[in-house]
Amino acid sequence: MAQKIRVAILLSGGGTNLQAIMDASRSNRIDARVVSVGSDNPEAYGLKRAREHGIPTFVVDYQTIIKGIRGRSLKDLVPEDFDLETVLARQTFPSATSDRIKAERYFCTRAIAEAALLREMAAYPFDLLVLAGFMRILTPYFIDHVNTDPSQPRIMNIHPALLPSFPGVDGYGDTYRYGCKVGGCTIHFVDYEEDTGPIIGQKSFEIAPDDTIDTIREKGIKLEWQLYPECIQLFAEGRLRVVSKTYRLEDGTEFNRKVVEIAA
């Protein structure tokens, strides 16, 4: 048997994800162990679950950091490494609205909780990064934190839409409403911006005339617990390449855009 990778995962929620990869990982279906799992809820069901299997765990309340650091200034309590400038070039601030003032501190308290997460993190090394409902957007702070060479990104997340389309939080429930005949779930490195990375596999299913958003999701979440682990073992099998693609179009327009090539 090949040896493990470490898998560390951050989560939000019940940590259903969570469980279909620790299942896959004690009976031997993916070379990967997780050996630590975070949340930014302290209530998160999914720390409960790990706990249960011996799995470290720790929280970083987002929620209580940015609060604790409201009326203070943020420059004496950003990290040293953080520059404002390069994450404003690399990320679009997450709103309408173009205000300088409100995308600095934004930027600024995220960080702050970010560098938080990155030094409970380092007590437990990792190869790979999963996100499985982990409810926050990284900024590139953390990003190049993890992701050391540009060329071998390990940060993964899941999304419950067949991307591009219907990024964002629901979906399953965009897909519902936009009144789609197939739906599915997607596996992606994360890039800068939200739901945008490079796609690593999919899995998609049937929409039903009698199907509601309820069925759909179950639809769903049952094949995010088989696509997960097997995204997984493809990185572990060191068989996932991100490649830069050009494409002219007919007008001579080019489209670049980073794919992943998966080795026989």
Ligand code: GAR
Contents of the next structure:
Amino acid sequence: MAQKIRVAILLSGGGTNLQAIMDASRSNRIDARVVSVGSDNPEAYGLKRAREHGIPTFVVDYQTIIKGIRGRSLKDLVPEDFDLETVLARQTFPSATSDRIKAERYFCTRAIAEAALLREMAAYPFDLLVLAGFMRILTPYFIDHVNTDPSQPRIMNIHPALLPSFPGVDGYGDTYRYGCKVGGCTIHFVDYEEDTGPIIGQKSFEIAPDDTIDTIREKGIKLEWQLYPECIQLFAEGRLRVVSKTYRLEDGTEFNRKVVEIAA
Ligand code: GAR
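Alternate state requested, the form predicted together with the named molecule (shown: the form predicted alone):
Everything in the complex follows now, all chains and molecules, and the chain you saw is the first one.
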């Protein structure tokens, strides 16, 4: 068996994807082992699952951090290597361009929390960072620290919908409410926008007339448990390559897209 890659995990909730990854690792279905599990939520059940497997855990409680810095000068609290202008130039959230004060506050507070995440994660070196139900958006400050070589992204996220449909916080709910006949889940590399990075893998399921929001979630999460280990294994085998592609319409309009190629 090949040397196992080291996987760091961040999550916010129940951690059933973490469980699927730990199980796949234990039974040697993937050449990967989980080296740390962190959360923004001290109550996340996923932390307990990790501890039961003897995996080190840590919490960076965003809520407490954000509350604690209210009314204080953010400039004194942001990490030394944080440069607001660089982050603002890289990020693409619409609200940041329309309201500079809000954007400053948002990116400074997140950088403070993200610096704490990076400090905790530094104790457990990793090859791949897996977001397994981590319900915080990571800013360019954090992403650039992890993706030291931008041509080789190493942060994966799972999203409960067939992206680019239904980004955001409730993919299965949005799929159900729209009345889709097919739902699914997506694993992608994380980039500077929300749920937009290059797609690594997707799985889909049919939605029957009698499906409910609960049965849709159930169908979806079962596929997530298969898809995440599969994508981690592709990464471990060094088979994922992100390439830039340009598509030209007849009227000359060009689209640039980053596409993940999977080597045979
Ligand atoms: C999963 O359905 C995952 O797709 C979703 O959170 C759930 C976590 O479940 N992620 C997102 O919505 C990310 N925006 P789990 O804690 O049982 O693995």
